[in-house]
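Heads up, the chain below is alone and in the form predicted on its own; it's given as structure tokens.
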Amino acid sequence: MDLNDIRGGRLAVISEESEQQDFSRESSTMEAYNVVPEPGGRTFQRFSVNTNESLRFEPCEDSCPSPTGAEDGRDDVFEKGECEGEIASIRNQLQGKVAEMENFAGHLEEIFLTVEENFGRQEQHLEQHYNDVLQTLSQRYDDRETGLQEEKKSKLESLYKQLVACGQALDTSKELIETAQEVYRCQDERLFLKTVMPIIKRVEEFAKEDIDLSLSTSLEFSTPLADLSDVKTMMDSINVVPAPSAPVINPQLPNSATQTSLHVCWSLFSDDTVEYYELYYRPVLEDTPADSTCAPQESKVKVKETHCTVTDLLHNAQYELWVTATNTTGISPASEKALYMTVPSPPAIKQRECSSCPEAALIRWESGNTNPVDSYIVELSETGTVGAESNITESIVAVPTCQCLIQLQAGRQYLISVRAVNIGGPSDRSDAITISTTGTFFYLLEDTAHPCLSMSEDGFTIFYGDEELPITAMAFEDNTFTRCVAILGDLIPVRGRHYWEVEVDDETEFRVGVAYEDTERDGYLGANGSSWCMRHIRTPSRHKYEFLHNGWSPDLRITVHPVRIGVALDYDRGTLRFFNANLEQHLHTFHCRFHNYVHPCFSLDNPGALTVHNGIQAPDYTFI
């Protein structure tokens, strides 16, 4: 029969008797019920559903049905809010009961399938015994033969040999008397004596010969006792297995593992009996010297199977593992060790270096794994008006670095988390951050910030304090601004349409504007060529305004201070412009076909502070 009707006929009957099981539990709950008559000769029946998670029937009262033929309010027949909650619940514990069972099945295949490969090979193994000791009887028998017919041409060469001699006497015996017959009748008395004498010599002679009349060999055949010791032992050694020779572990597969176990399989490609396995694991770590008396110890684990789930282990930490088979003689050698892999740790998304816009958002994260990591999941599903998950939920797979720019639909909300992913599989999903496209969302880029320059705890407000600090007390790094007290801010890499705004008090000149990444740190904002920003200056009779790039300013005049200056960059248009977000009044525009992206920048020229407000919804005025 083969496997797979076996097997389908075993899930069939398991299926049958969980049916069976399960509908003899749901009627040993449920209540008797009563029909009950209804004027006019009909009868119907009302059923609800209990807590206990079975159905329940009741007898319905009286009443006539309604003229349109649906049931009111007192002669509800069937609790459908109720009734659909708990078939779910049922359905979802007999899916359970259905999965468990082909777990079971999927087991009892493995088994089924682990025993007919130890029958085959014992009876290959008793198959090769019956073969040796029917060779090795075969070649006794024709040593004996050979040797019985060596002793019987030996037995037949020594008779043949008296025979021959017993003729020759015979012949010698009948010539003496024929010749002394002769000498008998001899008249002639003178020849009588003179030949008497010799023949009468001869005949003595020939009287004092012994001659043998016994047989030279024994007619009987000898029979030496068989030494049949080696067949004996040969005979015993049928119920002796030899010991297995060392099994083969697999490479790692993928999706194998978790944070805390491993799933390891191995393979004999002889046809020994093993009884068992022993799997011996332990972790490796990069700082324990080979020839250390402090390494990791190991631990195993003993199994049946060809294959093992080892737990409680490290996160994203590698395992060194290696198997060894035994059965009644003995162990086999140990297998070539191989290396595991456990999954690796949730990363950990970097908050202040992600930023978005209403198309789409950079996320940034680290790893935290010391093991390396094959790649990375982004995962996203947006979130209701209250802030409830959807079911819909999208995926980014195989992410090389720690950073991905993803493509979004704008005035939406999003939950968005990453996963790490090597051999073992993937990690536990990181803690979410939440991702508004309404508008354009950035950090500052603190590296970039001028030594006098600080920041307020959220990271949107900095400050210019009235202490100047000697040079020699500033730590300029590569990336700083060195002459001007300005800093950079995050804006993702889209092209389409940015908006922010700064707040700033009138007392305090400041610089505004976007600049290229590569620009100057050693210069002023706006006196070059990648940068373009709008510059307040306080003079003791009024408020200046410059909007300088290149170091030029067109002559504007602005009669109202701007308190929340409105920032609008459009990419496909080549506009910068700069509007007093208090009055909707737009105050300046820069013409350029940006050819890099661009970065916001801000500067104070004196002491004081400048706040930034982002992720807001562009007015309706700033890009028309």
The other form holds:
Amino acid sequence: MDLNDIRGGRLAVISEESEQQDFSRESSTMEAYNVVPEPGGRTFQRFSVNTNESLRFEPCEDSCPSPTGAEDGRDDVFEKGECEGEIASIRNQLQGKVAEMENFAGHLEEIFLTVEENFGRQEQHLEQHYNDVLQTLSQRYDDRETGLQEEKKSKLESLYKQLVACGQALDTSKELIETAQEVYRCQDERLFLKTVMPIIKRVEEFAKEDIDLSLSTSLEFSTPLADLSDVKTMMDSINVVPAPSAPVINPQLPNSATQTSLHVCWSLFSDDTVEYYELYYRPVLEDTPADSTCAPQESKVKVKETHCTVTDLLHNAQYELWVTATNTTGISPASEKALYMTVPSPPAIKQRECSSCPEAALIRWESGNTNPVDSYIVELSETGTVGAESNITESIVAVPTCQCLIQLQAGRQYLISVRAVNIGGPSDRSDAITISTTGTFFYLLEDTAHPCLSMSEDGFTIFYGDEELPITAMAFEDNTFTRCVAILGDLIPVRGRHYWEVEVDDETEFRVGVAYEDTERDGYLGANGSSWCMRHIRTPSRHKYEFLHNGWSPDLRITVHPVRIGVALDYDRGTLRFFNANLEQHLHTFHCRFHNYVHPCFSLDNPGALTVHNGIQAPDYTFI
Amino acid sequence: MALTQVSSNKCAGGFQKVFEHDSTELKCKMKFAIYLPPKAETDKCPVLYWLSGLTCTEQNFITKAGSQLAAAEHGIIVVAPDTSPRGCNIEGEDESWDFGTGAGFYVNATQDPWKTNYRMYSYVTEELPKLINANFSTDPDRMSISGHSMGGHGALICALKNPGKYKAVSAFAPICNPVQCPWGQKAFTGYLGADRSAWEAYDATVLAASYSGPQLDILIDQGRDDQFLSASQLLPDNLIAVCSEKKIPVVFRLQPGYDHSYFFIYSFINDHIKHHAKYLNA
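Given the form predicted on its own, state the structure of the form predicted in complex with its partner chain.
Time for the whole complex; same chain goes first.
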């Protein structure tokens, strides 16, 4: 053992060098060593307190001085001058060593205490066990004794009964014999003859009767083998480690799960010895029927550690988990059941329902999970001008619903993605959507389209077909225009300035402008107070234009038909302006304080088509 | 050329001034009004030329139209000349209010006794801009023209006859087709003689039909209750028809309830100045 070596080595050096003061200290440390108990043949457990390192004393050179006096005979050490430095350093060394030894002594004390604790616990354990055994034995004894007593009682009773029966039989026989004798002695020969025959018969019969002379009960007592097997088990278990108690399963740590796996942790309730654990899990289904006939299957994993990662699970699903601990003695009871959740599946951004403007973007998505999730995280990064993707620059957490209005900077390009979050952690990122904050961008609201309107695949051109659809074939929904062949645009609900362009041809009669979201679906654009529009009417000889609101229009003439109309909406100034975008020519301005958000509106008054262009930076002249 | 300041009033942060000078084209002393916006103190500004209508002088516009605020906001110098030569003592010049004094019709007269002095076309398109550019902080490349009634006619013909010279043009109740209306016929007969082909050189509708040059963008406001409209003096439909056919961009607004007066001009002058500013400040 290192201790002895060192004791023998280094300390010997010290004792040699400094007899008086250090000797007393040394002896006390030696005392400490001697006190180390070695109870009951048990091997001394070496606790790793890194004493190895601290005990590695460097061999001291010969010139270790005694701090006390000159009695060790090394006078030359006390020569002043060059030895003073050495003295100081050596003293420091010694002090260091002393500190280390004190440290070691402290460790030993700890060890001692722990061992005592262990011992105490074992003693307690043992006492309890033996008490249990004794209790069981005495109980057995009592049981057996009672049993025997009862047996004795029953035997005696039956024997007594037999005795009584015998006595009765004897009496009967005696009576018979007396009667017979009496008859025999009877003088009356007639009477004798009358009665002798039945009596003889009776006697014969009686004589024929077998007399059971056997004892009703045996004289032996049954002594069944005492069933002391459980006592034996108890005795055995004294020397054996008890079966573990139920482990404690931890609640789910945030961010410890993935979409298909869970990281589960548990701990031992007490200081049990465990050979391995078994973790059980099964999914919690929402519509589990009352009877357990078709309960979900439970799976089992055997692990040695107090944690386990369970894989191959469903997304965004709740699982019930419990764990048992097993050792040579047996299996513990099951722990409490814990509920864990896997991480959700990533959401899917709905491209056609997203809109943007120079200062903001509105992103909408589908949850991507059948079960509800706790919240969403929206992540955005700015794509560099070179096109290289930079890191996530911003995250918006705790988004409660499937949409988010994000503030952005003008003239940039962003990649935006969404994650779903539940207690298990965040899902993977959804597919990203590219948002460009140049100009205002929006899609058309398909569910507002009049049934006669059809849309191009990219969603920006609307057509009013030639064929007359019969009324019955037209599928009107709650939100569709029913008379005006119109459709609304999904403008982002942000005040400020917005600009878009509409491409038309020479012949198509159209209305373009803006309307409140709740504009009358059975009305015509511009005919009511909730919509403003530029209207083009085609006559055989010329073009006519109206700028309609509340059914009223100024009277004007435009000599060059605009085929690309610029629409500039300024919420703050309260203006809606129309331009011939190709000529940069201003056509008309509506002045109105919009009390609510408005949507771009488009309608075709005769068969034709128009195309919406957006994501265009507003030309300077549009907002002078 | 020497300019004499006649008056100066601070207005809308800038200065409304009136100057007098000896005109070489008109051979007499002429006054003109000029509004200098605040910006003119530090920068070269574009110039809007305003041509007034029958019976007006350089005063009507600057006192009644209310243009100074918008001009100051957009940093535009506004020059408003007189409507005809004055004090020339030509016989018959004061006989009618719609011919002679105050009714120059912005032509260069070819007939006696008018041809010496009544050269308003050259005055407005040549002499005056040179004078203004030489004496004020202007950007000579950026000028535009506008006017009312006879001045509207003047603005239109100046723009149509000088493609590219004016960055923008607009008019209030202009005489669009003088050769077809009583006013025009009377004036052209007197200034240009009986040859109608000489008249056509000063008729906006005729000029539009043969215009070729940089794209124009014409804004015209017309009061619906303008008595002269109903008296067929103005004839805007003729101009519109020609412009529609020739694809000259015009926005013509018929304003209900408005008449021919400066109240009408006052009501829409901001829209016009904004229209000019878009091109002058581009």
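Here the rigid core means the biggest group of C-alpha atoms that line up within 1.5 Å when the two forms are laid on top of each other. Residue numbers count along the first chain shown, from 1. Note that the structure is a prediction, hence the values are computed from the model and not measured.
A displacement of 2 angstroms or greater separates the C-alpha positions of Phe112 between the two forms, with the rigid core held in common.
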